[in-house]
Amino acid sequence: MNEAVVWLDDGSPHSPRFNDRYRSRTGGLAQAASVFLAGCGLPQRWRDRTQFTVLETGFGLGLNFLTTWAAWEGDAQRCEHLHFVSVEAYPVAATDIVRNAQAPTPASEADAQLSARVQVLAQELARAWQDLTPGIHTLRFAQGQVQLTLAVGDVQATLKSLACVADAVYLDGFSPVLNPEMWSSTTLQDVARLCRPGTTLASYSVALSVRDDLKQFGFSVKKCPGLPPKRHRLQAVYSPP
């Protein structure tokens, strides 16, 4: 059974379960392009590698990945293979993933580019869904050099299910308010157990509940200037004692 995703009038769309919106106000792209890739350092952290790994808490409806394998397809020098972890208790329908993806109409040439490939990246991850029971699921895109690993489950025990190292964490869900169970100690120490020094980590909350437990948990933290209507955004980087 698909999690339920109510469309606003203003195109947005709402979770009835969190009674929260699934993104900023000011577009997913954009959230997804200045809060997490640029927030984790992204393209050039992955340039000249073998393999990097990103690790996201809450899929939702699939635009971090998108945009994630959209800037990777277009930079030259970018890692042989791209491994994206997320977690996510709720799956959406593909056809709501594939109506995420039109995006309102860019502010750039570069934004539309970006927009016009994440929109075809929509399709192609739309044909490769199904409906996915709990578990672990792996999805292999660009001749399997893009791989989604896919783990459908509680956040708190699947993330202790998984032994993935992460280069980049993007911690994201519904809001902290809403959604605690995602940002909880005990959630941020199994993410923490999942990184190596120098991984980097952003978010778009900036809660000091969630900036408290990750400096408890090896972070270094700092609040930037957020993408607007919010005030500032986090980006941290682990470096362990």
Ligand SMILES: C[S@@+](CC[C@H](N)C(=O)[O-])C[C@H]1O[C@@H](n2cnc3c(N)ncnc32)[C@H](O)[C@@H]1O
Given for the second form:
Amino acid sequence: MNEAVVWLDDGSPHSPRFNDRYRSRTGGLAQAASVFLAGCGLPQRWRDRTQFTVLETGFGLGLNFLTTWAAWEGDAQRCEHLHFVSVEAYPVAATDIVRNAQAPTPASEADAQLSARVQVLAQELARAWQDLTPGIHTLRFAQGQVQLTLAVGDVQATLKSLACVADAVYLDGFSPVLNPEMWSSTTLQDVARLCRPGTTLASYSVALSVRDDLKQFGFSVKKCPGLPPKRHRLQAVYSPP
Ligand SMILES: C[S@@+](CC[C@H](N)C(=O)[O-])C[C@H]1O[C@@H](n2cnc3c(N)ncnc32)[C@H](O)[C@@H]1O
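Counterpart to the form predicted on its own, namely the form predicted in complex with the ligand:
Below is the entire complex, every chain and molecule, led by the chain shown above.
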């Protein structure tokens, strides 16, 4: 059964299970672009690469994936293959993914173009969306150049079973207070295990425990100015001694 998503009066998607919103009130597209893509140094870091792998904790409504795919598609110097690996315990319905992609009116012309493209790609993702039983699901797009590996299961068990090497990591659980498992030491240590020196990591959360754990597991961590209403966002690079 698909995970329930409740659409609030202000248009934002809410999780009754975690009592939190799937994305910031100001729009998920801006958050995806500025917190996650820019926070991981994208699109620049995938340029002139054969393959680039993004690892995400929390696929949710797929907006980070769709925004990454749209940015890749619009980049003349994109890598040949984009591999997006995401962990999700509670997959939502395809209709919620499509509805979420219809974000509030973007501020700039560039944002409007990105938003229009994300809406088209959301339809494509919805067509490929199947009955997502626990386990690994591989969905291919763009003549196989974009691969989505959706690992359906609890984050802790699932990360342990993954064998990818991440070039960039998006940490995107619900708030650490409401969803502690997604930010636990065990989870972050397993994320670090899937990184290599130079892997970039981004998150909207700058919780002290998250920063401390990331440092302990080999990341150099920076607290950067955030996207309003958030005051800060997190940027890190895996640089073990
Ligand atoms: C903020 S939402 C992710 C938003 C998403 N990245 C997007 O672009 O739409 C957090 C996600 O983490 C998932 N989640 C929470 N706890 C989890 C767990 N223990 N294991 C795996 N996924 C979990 C939730 O079901 C939810 O979809």
